[in-house]
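The chain below stands alone and is given as structure tokens, in the form predicted alone.
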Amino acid sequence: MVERQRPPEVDRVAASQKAVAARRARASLKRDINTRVITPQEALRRAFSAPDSAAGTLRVTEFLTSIPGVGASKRDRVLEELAISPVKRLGGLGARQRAALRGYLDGRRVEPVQRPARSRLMVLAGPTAVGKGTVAARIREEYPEVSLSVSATTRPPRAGEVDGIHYFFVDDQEFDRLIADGELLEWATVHNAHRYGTPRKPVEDALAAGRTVLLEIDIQGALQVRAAEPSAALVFLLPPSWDELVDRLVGRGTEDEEERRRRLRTAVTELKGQDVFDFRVINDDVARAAQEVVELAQAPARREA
């Protein structure tokens, strides 16, 4: 009888580590779908283009139940209607099954389509801790041709923030006056704590001078700008993943534990609002994200040249 040789211990450890990494990648992907960091359609594209990737090796059952609003009962009905075996992985679906699954997803929730920029007024918004301020600061430093609006706020300055450059820091009485006198283009109370608003006159003056203006504001404010100026182009800044967003929030160290939990709940809600935005930019690299936002902002000028 020939004794089978066991693989070397180092190979078994490497295989185990690889399997754990793959499971974590799939778990992270499911969280991204569930929190709407990526669309289910995007997950399908990743799976079909790379069957060995986290998306490609994700079982179709896990994929469906990671979609908000799809539970086990609905998942089973969908699989039966589409004639897809529950043991299938996304990357292993055949052409007919891929088309059927795409059709189901589009019929359930059409993937937002980005439209061309049509205004010199650009709005940058996104969930808490996604890095809007960091991207805006990079644009301020590297792209002087873009005029960045400075918001007014009732919150106290953080370390390193300068009044008139990062924000106009005002008290509640002054903020009330700005509202009463119609001097704010938009304003909102953020996280049930402090108020933020965009002074109207600097924005109007810059636009009148033919400059492109970028507003870095919260999502509530972005929607107010859309209502006041329908031609404004809204840019939604996304994190590379939900896990990365959580890491960024915890790593800031500027809020206590209860505040972080509250902001994470807020972020989940904020991610749901991205469908009304015109563009989506992933903040996986600050320099690249800033460049992409600027290119979007300069699109109207290029067309008019």
Second form
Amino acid sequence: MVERQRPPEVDRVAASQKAVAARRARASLKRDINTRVITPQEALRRAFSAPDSAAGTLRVTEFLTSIPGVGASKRDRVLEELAISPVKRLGGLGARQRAALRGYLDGRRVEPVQRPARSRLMVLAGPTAVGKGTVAARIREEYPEVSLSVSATTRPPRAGEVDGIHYFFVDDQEFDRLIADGELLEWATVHNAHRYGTPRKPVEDALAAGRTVLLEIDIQGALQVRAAEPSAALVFLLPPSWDELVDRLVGRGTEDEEERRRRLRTAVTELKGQDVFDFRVINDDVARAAQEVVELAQAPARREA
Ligand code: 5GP
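I've shown you the form predicted alone. Could you give me the structure of the form predicted in complex with guanosine-5'-monophosphate?
Then the entire complex follows, led off by the chain already shown.
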């Protein structure tokens, strides 16, 4: 068979499409590093195992500044200390440079925190649409040894929701009373709409009985629990990638552009909130994520960098 030569114009278009796709993949990877959806170490692993991949073709300068807390001057200092040329791409680093860069990243990890080795109060939070509710429901089904706190809310019940099991459905007046009488461990207005709060007494009773208690609440609530109960273990649930979160957030594109932007802005803010959390769990598989959260209740106290 005679292969017909493609005209140069077609090749040029194909090449430029490929370049655009590669740039997009690198931009997406940088966002994932910056929002801590993946660790810098994971990006390095991908770069070294596939030098032609998005990670492999990422410039070392861009890689470093995508890491939270690394700005231009720190980047330059690190490159000088590690004797790595700023024009290098990750996949093009030699063995010594790879080891040096990995050593630098590992050296940034640390920090045991002061809290009891087995914290029995756990908070599961994360950005909107990451699937906290699904992971919590799995824990309720599979791990009866964990008490799931039942929140009070002013939101009306959805079809299939049972008062006292999914939520305590209360009116505004009753919610005001719960706040006034100090009966809530934390509370917040979520999505600018309804109020949600954790009844204090059942949590305290379950903890006193030696049970592990899990609160599935929003990020504002998680921060209040941290302030009220510094020994609580805060778990941040992450999507497998930023792009996946965007897909889950904007769904099938039924929202208008403004709503889409609002949700994305909220997600960026929420992802930034993860700094105060003790642990991160990636929700790539509900059963696995649920198991990891439950196991963390037994984990020694340490905080990831
Ligand atoms: P939904 O209305 O979809 O059940 O829940 C909306 C949001 O409220 C979720 O992000 C959930 O984590 C959060 N939420 C549920 N209960 C509480 C609570 O007691 N306190 C706080 N702060 N947030 C809650």
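Positions refer to the first chain, counted from 1. Think of the rigid core as the biggest set of C-alphas that the two forms share within 1.5 Å after superposition. Computed from a predicted structure; not experimentally measured.
With the core held fixed, residue 230 shows a CA shift below 2 Å between these two forms.
Once both forms are fitted on their rigid core, the CA atom of residue 58 lies 2 Å or more apart between these two forms. Put the two forms on the same core and the Cα of residue 144 is off by less than 2 Å between these two forms.
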